[in-house]
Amino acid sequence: MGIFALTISPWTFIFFWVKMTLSVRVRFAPAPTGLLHIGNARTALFNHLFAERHSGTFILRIEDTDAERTTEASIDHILEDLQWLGIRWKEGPDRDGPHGPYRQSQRASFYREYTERLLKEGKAYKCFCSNERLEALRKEQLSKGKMPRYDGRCRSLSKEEINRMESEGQRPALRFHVGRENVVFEDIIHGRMRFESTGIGDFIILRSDGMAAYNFACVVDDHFMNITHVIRGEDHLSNTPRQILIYRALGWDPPAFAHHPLILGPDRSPLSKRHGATAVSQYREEGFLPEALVNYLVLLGWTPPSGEEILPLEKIVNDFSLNAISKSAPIFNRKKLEWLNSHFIRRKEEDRLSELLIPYLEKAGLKRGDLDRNRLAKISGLLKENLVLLSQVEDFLGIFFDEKFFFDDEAKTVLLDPENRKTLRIILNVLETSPEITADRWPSLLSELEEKTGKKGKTLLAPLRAATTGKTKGPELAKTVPLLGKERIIKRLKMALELP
């Protein structure tokens, strides 16, 4: 039997592409074995954007075939993080749909029917090899510089041998017979891809515990969920030829494939915990806004036609194209993400920003019921220019809330300077006979303080800031002082002058 290529021609691909864009159906299929990684969130985002761009359907499917590592908590976290990012699905595990169930652990009957069909047709066979033998085979092949692959030992077992081993209680896995077919397909991002059958080897489609293996379950699910485009990371490229072989063996048309490059860390190695936070929930807890994270993730490997870097979701949807995703792996740059986040924080309405800050205030010990919402909105408006992360509001709590007020070490250094103490006494005398401080009155008050102290600029404002805020850096003093009010400032000036 000669070697032949299983090929999807460019014209077939183009026809398929045009046809499928009329009724696009894509899916995001995470394994719930931990928190949602930002790399996986980017994959979900690309699928979501593609579906929205083509008025299609985005499906969420949970691939929970790894019973030992799957947790319900992980599923809940994944759904929560996706919703926080603004990614919505029309079909999924939390809602009814025409192609459910949407958890692989509940679809065993689907897999069983088609593994039995492949076995009956001679396209799959039972394998009784132990894990120990397979590991020894792998090590032997590696030691000889060969690519590890199954040697086909169980492919030639007789019915008698199979019956005997099963009667002894041995539970076989089911392997797909690859044969000598090479696989060629067109990837939307990478172009033509070719895989030699000699590098694939017969692979397991049903484990000995009766659970379908990833590549088989994925094909069956994608087929019956009418998936038109599979958009995923390029770490799945090696799975694609296996899946195409299964599609062909079952007489089904495969979907279009698009494998995007993975995110790399600054050292150009795969992004991992050693580079910092990798889970969506970690960025959420730090105080990144979902619109900032979405904006940043979509720009990792994709450039909009306009070349703009700050984009509303509506514009991203309108401009998004899989063809425009770069073949080169993007480098994660936290500073760029922080810059985007600070931009989106500044764009928030004061009332909305104050609501977003409340969880961080509560974490710091302030009680929600004790917070004056009008005052908090003013504080939020004042801090807009200073916050890169929402969680950084904790650094400024001492300025605005008396129970959190203290002089930090740098402020104490300023306040203990003899010349600065003389300046503070004069400021205190002026304020004690002065009317209430307002934003309108600040310029005239500043002029009066300059005249009475003989100081200007930093020599006047540095001790005033240190005494009234407890810090040497912070929001604009001209806006901070009126918000704090005369009574509070006088109290703090006296505290500063009492420092030993």
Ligand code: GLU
The other form holds:
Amino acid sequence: MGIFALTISPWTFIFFWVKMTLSVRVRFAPAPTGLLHIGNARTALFNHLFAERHSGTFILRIEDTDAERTTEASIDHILEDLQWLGIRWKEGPDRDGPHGPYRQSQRASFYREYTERLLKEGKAYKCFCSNERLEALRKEQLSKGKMPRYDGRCRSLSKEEINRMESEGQRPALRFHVGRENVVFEDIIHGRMRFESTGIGDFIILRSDGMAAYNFACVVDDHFMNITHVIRGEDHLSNTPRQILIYRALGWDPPAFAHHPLILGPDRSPLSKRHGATAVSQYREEGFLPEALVNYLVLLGWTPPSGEEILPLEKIVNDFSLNAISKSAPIFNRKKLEWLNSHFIRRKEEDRLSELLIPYLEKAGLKRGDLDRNRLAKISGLLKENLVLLSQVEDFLGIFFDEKFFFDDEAKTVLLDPENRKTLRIILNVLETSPEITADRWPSLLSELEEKTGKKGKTLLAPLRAATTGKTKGPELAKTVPLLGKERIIKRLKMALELP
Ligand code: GLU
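What does the same protein look like in the form predicted in complex with this ligand, given that the last one was the form predicted alone?
So here's everything in the complex, that chain up top.
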């Protein structure tokens, strides 16, 4: 204490306090009820970029108040997928921080304190309405063309009635009393938003099982975690007035809000399973690179000032601003994502690419221990141009691994052509007496083959490719042939000539 008093002046203390309270703090708050959807990953990315841009703090908060749908496996997936995307959090469920715990299921005492306060102050009331009554009310309102909302029946219960129902064992929920105040706020993306109080029915803040409802837990957590900016999907826009009313009732300042549009499928409905893969882990398994997915998701609805389409994350961070996020919903375009992925694959170092390909090779039955790393790096270098997805490496394994080699149907058609067979026989003769094929020797070997066969270009290379790779398309022959080596090529030429 003495040292503290000696070394830190009050001004320094105030400086740090102001800095801490003013610095940007954002959070990503997923409900762990399944795999991480790419739409949610995009929300996480926007938060991450905003925090990085302003040297702020990114927090991961797990919203697991729905005990029935929450799974531990889902929490693990979310953490793993965020890490894979390169998103790091300073505070979260797996690391302690000054505002934890970071799982809502462990924060019940915070919520209880403030629901009790609202109850005491008459800003919330006990509601004993059964689900059946609420459902009947909803149906009735809808049938009359009205917006369904709670009719306030329990708002005027007397103390005696409440006591009686509680002594009968009925467990009430707590409802927030909305009152007549309208809510107006400035959304960073959408501008001024206005909500009439008449459209907001009194809503539940504490369920009858004692769990805080989303809107309430979210406010208490955002307040105590010192969140300065709430960046989330537009689907939460209608929750925001409710949350602002809770802030007001508790006498707290709300954070700034930015609601970004959701990703739509090509048919303009929200991106869902029927449009194809929606989970980050599915894209990872297919062989998308995290940098491609990140680049794609960020540029979906946000255009950097330079208009560039391929940007490393550091560059995106420098240019990122919430105001530049488009108000209109972006449409998912898998072709564009694939284009970016092939670009990032081409840019990978051979060694690194081979590391990334190993899991796919293992999946195809090859053993990690049997793989020669040098050769694998060369193969990766060769395949770079041909891979749109890492998993596609499987299609090319036959070229490089004898146990996977076979002639596909298109290759067979080429190989059974009598003119091509003649060409192959001549090639075989030339190779049997020539030295090992190296990349340096390839041009002269090619000239020799042209001369001996009397063929050039496709008429020479198509049968050679089909015989040596078993395919009609694939990586550059000039690089593939030296990598395969003379002995293997001779063996394959003989196999091709033996085809029935
Ligand atoms: N748990 C909410 C969700 O997953 C978070 C919403 C928010 O960011 O406030 O949609």
